[in-house]
Each structure stands twice: as C-alpha cells, then as structure tokens.
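One chain follows as structure tokens, the form predicted on its own.
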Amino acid sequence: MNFIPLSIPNIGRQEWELVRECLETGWVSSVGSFVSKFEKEFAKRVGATGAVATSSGTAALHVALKMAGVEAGDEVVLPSLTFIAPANAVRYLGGWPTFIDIDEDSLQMDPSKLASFLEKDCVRVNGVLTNRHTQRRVVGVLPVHVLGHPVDLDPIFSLAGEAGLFVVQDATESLASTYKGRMIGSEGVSCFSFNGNKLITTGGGGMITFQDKKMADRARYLTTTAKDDPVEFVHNEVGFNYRLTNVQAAMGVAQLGRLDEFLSRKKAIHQSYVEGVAELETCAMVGESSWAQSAFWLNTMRLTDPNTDRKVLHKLLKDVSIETRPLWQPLHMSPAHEGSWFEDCKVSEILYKQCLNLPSSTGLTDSDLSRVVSVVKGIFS
C-alpha cells in the first residue's frame, strides 16, 4: 500500500537545470544573479514594487516587524489559530503577541474581534494606544492568511488606520490567493514562505514584498548583516544574516514559472474532495468566501458530528498510509507564549478539535486522490 503524503514538493527538469547552472558556475551563496531575478519576478507576479528574498518565512516576518517599529514590551495583534512563527517573530523583538479569534467559515482573523478588542480592551494613555489589561503599548496588526485563503483585509486596514497601527501581512501559506480581485502581496508589506511543503518551494526560504522601494532597500540592507562598507566590513547597526542563497533562488525561479500549473492542480484537488464528501453528513470541506479566491494550499475537512473524534480519524488514515495533519494548537493555549493576552478564542478551540488537513500535494495522482476519498467515505459509513 503506497504512502500518500500531506504536501510535498513537485520538482521538475527546469529546477534541476537552473540549480546545476549555479553549481557549475560556482555562484552558490547569497550573491548571484538568480537572487535578484527571483526577487524581481516574484514582485511582478504578486503586484509589488519590490521584494527581498530571505532565508525563511520566519526571517521575513522578523525583519518586517523590526522595520514596522516593534520594540520591547509592545503588543501586536494576530489570530490565535495559526502556525507559531508570527508569534515567535514578535517575541524575537521583545514584543508580545495578543491573540484574537477567527471567523468560523473562513478560518481567518475575524475583523469584528479586532474591532471589539480595540474598542473594549484598549485605551489611550498620553495619546498612546494601550491594552488596558496589560498596560502595554499596542502597535500593530499581523493578519495571517492561513491554509491558502486570504483574510478579509478591508475592515482590518480600516480599523488599523483609525487606531494608528501598522499592518504586516503573513502570507506564508497563501501565495497566489486573491482578495476582492487583489493579489495578496500587492498591498503594504507581506511575508511569504518557500518551505518544502508550500505551493512553490526553494527547500527553505522566504520573501518580503513592499510597495515602497526605499523600504525594500532597507530590508535588503538589514538582511545582509547591515553592511555599510563591503570592503572594510563596516557595520553601523546590528543586522541579520538572512539572505536567500543563489542555489535556492534558482530553484525558486523555476518553481515560480510553474505557479499557474500548481495553482490549477490545487483547485482541482479541492473540487474532488468537495464532490467526494458531499453526500456525507458528518463532515464538509472548508471552502472559500465570496470575496476570495483561495490557493487551497492545504485542503481542510471539518467534522460536523460532535461524536466524531478528529484524533481517531487521523489515526485510522495513518494506519492505511494516508498522511493528514490537524490544525495548530491555538496559540493562546501554547505554553511557549504564556503571558500573552488574548480575547475569547472559543472558535479557534472548536475548530482545532474539528478540522483535519487532507493530502494536497500538487503531484497527488488522481488514483491516490480517489483512494483518500474512498477511505474517508468508508470510515464515515
């Protein structure tokens, strides 16, 4: 019985050829033509003015938040149901993540919860927006576009603007998704990831996109150890060794050229799952909102029967060599972020218990896809 993984890379001939070119020319480090080529082509694809390639999506978040001005003791608002990286990035700077709940249908940050937090839980102290519970300064909002689906951005931009907060978007899972026809990454500052399980991959790596060239130049400076004189190695401030290598960038250029192919396959896989479980009353696939086009990075099934145990389903599928993955432990429950303030996050807790991500690799064959659907239907019947 063949193993069906959750989400693995799809590597073709072009990736091999461009990486081989790097190896043959010796340009394998963070200096090389493919780094700038990848940045330019990526920026063009998402509609950004500039892009800076980084060693990881987390590195991208760290630098973007530093540039936004996060300082020790500051709070940044983000959703509780997300991968831990954005919360970690806030802590790297001495700040504190503040967690709010998600929308039950889209699984994204709920703008109404942000509005409630700003209205009920914040006050102005000497003109500074302050969390009344922690007495810490609230400086920004970090919406995370999880699982390939975009966040409802307009009300978040509006609320943040009224409150004087920055917005940095975590788009690490949602390359090629669109919000009201606008490509994610085409507004403000956004961070992407090219980890091995993402829609496109460089093995590891990330990208920050900007609408301001000066900001992009600043990010490139910070991620190159803030080097002011490359000959004498003069550094006027503390920077980071966060640049993507030329070998990884070469792979990224090839992968980016296949983005439409990958996106089409992701959507076809989602549709197959929707049709496959349509007759079941005990589960349903998480879809896309009317204002969104999801990239369906991972296809998420929600269990609607309270008597169905998501952990049992995970084990039953594992026993027949089908890899699935639950959502993340809500971050307001995470021991790693004890001491962070959070608003009521009941929806996050419920969906954490009810949802399971199904195999979603772009290389998933129709035969394997049919087997997943068949096994799921067999379990529920």
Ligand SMILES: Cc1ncc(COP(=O)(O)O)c(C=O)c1O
Second form
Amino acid sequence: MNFIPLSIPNIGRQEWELVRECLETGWVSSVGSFVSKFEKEFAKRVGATGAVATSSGTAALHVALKMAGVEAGDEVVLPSLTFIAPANAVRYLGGWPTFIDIDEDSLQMDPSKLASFLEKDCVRVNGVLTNRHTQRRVVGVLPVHVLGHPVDLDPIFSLAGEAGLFVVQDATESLASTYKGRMIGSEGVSCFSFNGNKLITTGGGGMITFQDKKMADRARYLTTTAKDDPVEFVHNEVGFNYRLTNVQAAMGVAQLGRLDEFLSRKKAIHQSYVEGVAELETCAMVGESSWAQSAFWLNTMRLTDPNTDRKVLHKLLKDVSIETRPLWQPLHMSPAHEGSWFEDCKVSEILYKQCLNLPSSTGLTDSDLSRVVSVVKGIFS
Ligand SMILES: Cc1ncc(COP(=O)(O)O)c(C=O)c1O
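The block above covers the form predicted on its own; next, return the form predicted together with the ligand.
What follows is the entire complex, opening with the chain shown before.
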C-alpha cells in the first residue's frame, strides 16, 4: 500500500537545472540574479508593483507589520482559525493579536465580526482607537486567506479605512487565488510563503508584495540588515537578515513557471473530491464562496454529522497510509497567545472539530485520488 501524503513538493527538471546553475557558478547566497528575477516575475504574476523575497512567510509578516507601524502594546485583529505564524509575528514586535471569529462557509475572517468588534468593543481615547477591555491601541487588521480561499476583502478594506487601521494580508496559503476577479497580492500589502507544502516551494521562503515602489525598497533595505553603506558597513537602523538565497530563488523561478500547471491540478483534485463524496450525507467539501476563485491549496472536508469524530476518521485513514490533517487549534485557545483579547469564536471551535484536510499534492495521481475517495466512502458506509 503506497503512502499518500497531505501536500508535498512537485520538483521537476527545470528546478534541478536552475539550482545547478547556482552551484556551478558559486552564486548561492542572497546576492544573485535569481533573487531579483524571482521578485520581478512574482510581482508581475500577482499584479503587484513590487515584491521583496524573504527567508520565510513568517519573516515577510514580521517585516510587513513593522513597516505598518506596529509597536509594543498595540493590537492587531486576526481570525482565530489560522496557522499560528501571523499571531507570532505580531508578538515579535511586542504587539497583541486580537482574535475574532470566522465565517462558517468560507472559513475566513468574518467581516461582520470585525464590524461588531470595532463598534462595540472599541472607543476613541484622545482620538486613538482603543480596545475598551484592554485599553490597548488597535492599529490594524490582518486577514489570513486560509487553505487557498480568499477572504471577503472589500468590507474589511472599508471597515479598516473608516477606522484608520492598516490592512496587511497573510496570503501565504493562497497564491493564485482571486477575489472578485482581482488577484490576491494585487492590492495593498500581502505576504506569501514558499515552504515545502505550499503551492510553489523554494524549500523555505516568502515574499511581500506592495503597490508602492518606495515601500518595496524599504522592505528590501530592512530585510538586508538595513545596510546604508555596504563598504563601511554603516547601519542607521536595526534591520533583519531575512533575504531569500539565490539557490532558493532559482527554485522559485522554476516553480513559478509551473504555477498554471499546479493550479489546474489543484482545481482538478478538488473537483474529484467534490464528485467523489457527493452522494455522502455525512460530509461535504469546503468550496468557493460567491466572491472567490480558490487555488484549493488544501482540500478540506467538513463532517456534517455530529456523531462523526474527525479524530477517528484521521486515524482510520492513517491506518491505510493516507495522511490527513485537521485545521489548527483556534488561536484564542492557544496557550502561546494567552493574554490576547478575543471575541466569541464559536464557529472556529466548531469547525476545528469538524474539518479534516485531505491529500492535495499536485503530484497526486488519479489512482491515489480514487483510493482516498473509496476509503472515505467505505468508512462512511
Ligand atoms: C497562514 C500562514 N501564515 C504564515 C505562514 C508562515 O510561513 P512560513 O512557514 O514560510 O514561515 C504559514 C505557513 O507555514 C501559514 O500557513
């Protein structure tokens, strides 16, 4: 019985060739032509004015939040149901994540919950938007496009605009998805990740996209240790060593060239799951919202029967070498972020219990897919 993993890299001949070029020429570090090539091609692909390659998606978030002006004691509003990295990035700056609930169908930050938080839980103190429970300054919103699906952005942009808050998007899981026809990454500031399980990978890596060249230049400066004089090594600020290496960028260029191939495979995999489980009344695949064209990074199955335990399903699939993964412990429950303010996050808690991500690698064969579907069907029947 072959092992079917959740989401693994798809590496081809072009990746080998470009990485070999770096090794043979000695251009292996963060200076090299592939870094700027990857940035330019990535910016073009997502419709951004500038893109800055970083050592990880977390590093991208850290720098984007620093540039947005997060300071110690500030609050940034996040959805509770997400991977922990964006909340950690807020904490690296001494800030606090504030968790709000998600929308049940899309699994994304619920704009109506943001509206209610701003209206009921925030007050202006000397003109400064303040969480009246914690007395902390509320400075921004960090929507996270989880699992390949875009967040309903327009109401979030308008609420943030009215309240004077910045918006930094965590698009690490949703490269190539579109919102109302607009590419994720083509508006405002967005952060991407290229770790091993993402749609395209550089082993580890990230990108920040901007619509303003000056901001991109500043991010490039901050991620390159804020070096003001490269000969005398004069630094006027505390920067970061957060640049992507040329070897990683070479892989990124090759992977980006295959993005359409990966995207169409992800969509086909999703369609197979939808059709495969259509007759089952006990579960359903999470699909696209009316505003979305999803990249279906991971395929999420929701167990609609309250008597079905996703832990049991996970175990039964594991027993036959099929890897699945639940969503994340909702962050308002995370010991790592104790002390953060949170709203009622019931939907996150329910979906955390009901959802399981199914194998979604672009290299998944049709026979692997059929096996997953038939095992799932067998379990439910
Ligand atoms: C939602 C989310 N944010 C941030 C990250 C962090 O990216 P990285 O692992 O590249 O640091 C990830 C992925 O790992 C993620 O899924």
